[in-house]
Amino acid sequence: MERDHARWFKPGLQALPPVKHHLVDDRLHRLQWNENPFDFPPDLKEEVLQRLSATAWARYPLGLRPWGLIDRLARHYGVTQEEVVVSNGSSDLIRALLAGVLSPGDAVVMPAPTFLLYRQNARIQQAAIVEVPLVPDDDWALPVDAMIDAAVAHQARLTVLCAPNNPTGTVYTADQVRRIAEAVPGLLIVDEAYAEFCDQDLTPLLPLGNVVLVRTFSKLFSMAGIRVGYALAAPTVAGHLQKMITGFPISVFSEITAEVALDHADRFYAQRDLIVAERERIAAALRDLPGLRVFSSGTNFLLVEVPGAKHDLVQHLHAQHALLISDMAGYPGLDQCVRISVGAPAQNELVIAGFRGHFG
């Protein structure tokens, strides 16, 4: 007789759908996961390998944390080491933050639509999720007063923002984020995965004490496959977050790669300028097509509302141009939307040609 071993897991975890076996054909143009279309430069890969070859692989890193990278990040952003936490990707930091702060029944406030990971992790903690709707006719603008009212009314232990927002691409200004941080009763997590694509720097908000900025090397620094994320927060907050991070959170390889990326940051920012220019080129071309609504974006992707059968468009792009884009039907209010990651120029030409062939 088979026993129900699942009963040992938290009810919030049991309620989540199972993880599906999912492989993507790498021969296709993958414009669905907001990756950097330009790989880590070959000469910098060689620099990483040279540094790695001089490192002992049989030994654990010195100290439970990647203190060398922490020091490098502190110097890069003009903060102290005590304000930096490094982990295995920004998603792990978000998981740790929600697990460390939320108990069953605690309120967490977030806009909707936003990155689904926040809701998923809040459900695991059996928290009360309070979503503040964004409005497409207002270009998904952040309703600051409504966010504050919701956080105060529910005495939210956490308020979560993605700035700029995924999947809408909307940029939230520093003044908007500051107003929320100053008014909410709990911590404010700001996921800045795409901040470099709109030249946004929210580090001046750190002295408020309740702001946690979560960042990643995945997007700007072409390191999605390496898995390095970090958080900046007031020393007390960062100190408690460190306790939630597993010992030896990243490999020596990941730490060295991140340090090399920071040593050559100017090269990645030059790539960023090309990605932003390509984003605006795609947006302008798609706005010329009938029936499409292209929302403004401060990220490396575009959210597009399309008329008619969206499935036909997705299939057309896949069959005729080997393109993969994201169908956003799983997000509230985005039933008619697709999200397109900005690719290399030749890939973006395929996107434009594919949309013109379908809607032109």
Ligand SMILES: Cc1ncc(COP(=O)(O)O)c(C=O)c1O
Given for the second form:
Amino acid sequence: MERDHARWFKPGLQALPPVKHHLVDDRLHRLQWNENPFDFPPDLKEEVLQRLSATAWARYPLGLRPWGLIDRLARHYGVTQEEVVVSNGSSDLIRALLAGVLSPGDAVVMPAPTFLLYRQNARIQQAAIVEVPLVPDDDWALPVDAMIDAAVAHQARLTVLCAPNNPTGTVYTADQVRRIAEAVPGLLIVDEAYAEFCDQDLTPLLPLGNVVLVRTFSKLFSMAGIRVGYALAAPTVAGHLQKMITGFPISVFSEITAEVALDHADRFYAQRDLIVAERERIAAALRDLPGLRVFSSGTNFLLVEVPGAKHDLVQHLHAQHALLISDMAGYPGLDQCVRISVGAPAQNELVIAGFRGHFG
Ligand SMILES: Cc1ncc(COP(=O)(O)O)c(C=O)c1O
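Can you give me the structure for the form predicted together with the ligand, which would complement the form predicted on its own we have just seen?
The next block holds the full complex; its first chain is the one shown before.
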């Protein structure tokens, strides 16, 4: 019997396109997903493995939540344990937040372009997505008044900001975010996935009560493969979010790795300084080439608008230099843009040489 399997799922899910298969060739220089180019240091991996081998694998972790990590995070960022929610990557916290907050028809306000996962999760919940365009001619500046007007006019249950923004790299000042938090009628998610690359820490906004900071170990701490993210929010907000998270959300391996990373945070910040210096070096080199527009970035990647057939550039970098970068055609307003993660210095040399070869 022919069955319409789609109808067994929520209408919002039925409307989404199928998940694409991404199989990445590991021999390429992978500069397309904003990863940290420096792997987790080998001596710290050793420390993780030693602690892991002294841990019982047959047992569920003690307590439903990773209390050891929650305690470390609370002490590291000067908040209470009740304000911390840990899960399996910040992607899972985004899913949990949007599923926990939005019902069909609820308004969610976000800038455009921004990280696609917000739009995707809002569509699954059949929320009414209100996008406020960033200003491309002003380096993708955030129109704060327009964000507030949209949130108030639609009585938005949720407003979302990625600070700094993926994929534009734009930094929003603490004052801009505070103004929005104070004026919106509902919750404000501030996704700080890249905040360390512009030395921003919006923890002082937590007392406003409606701010949820979403953070990840994937970027600064070179742990994208380990999958740890956390949210900080006022205790009552964190308490509701916690109900959306499964018991034992991360493995003992992930928990131990995140604890070791925090114990050695200085080393990751030193690597961060190098990544930031490299970002500015690439930006300066590309700005010297005719017709390119390199947007300012507070992250570990650069958004670049290129003249002519972008496909040819992507192909040239791939074929001549084994470089993989992101074509941003899927994002509103970014048809002529590519996004390049900052790599290790030798990889960045290839990027500069590849662009010079194509445009010089
Ligand atoms: C803005 C933003 N938030 C969240 C994530 C997801 O990170 P995680 O690895 O913690 O799921 C990304 C990943 O690129 C991102 O760009």
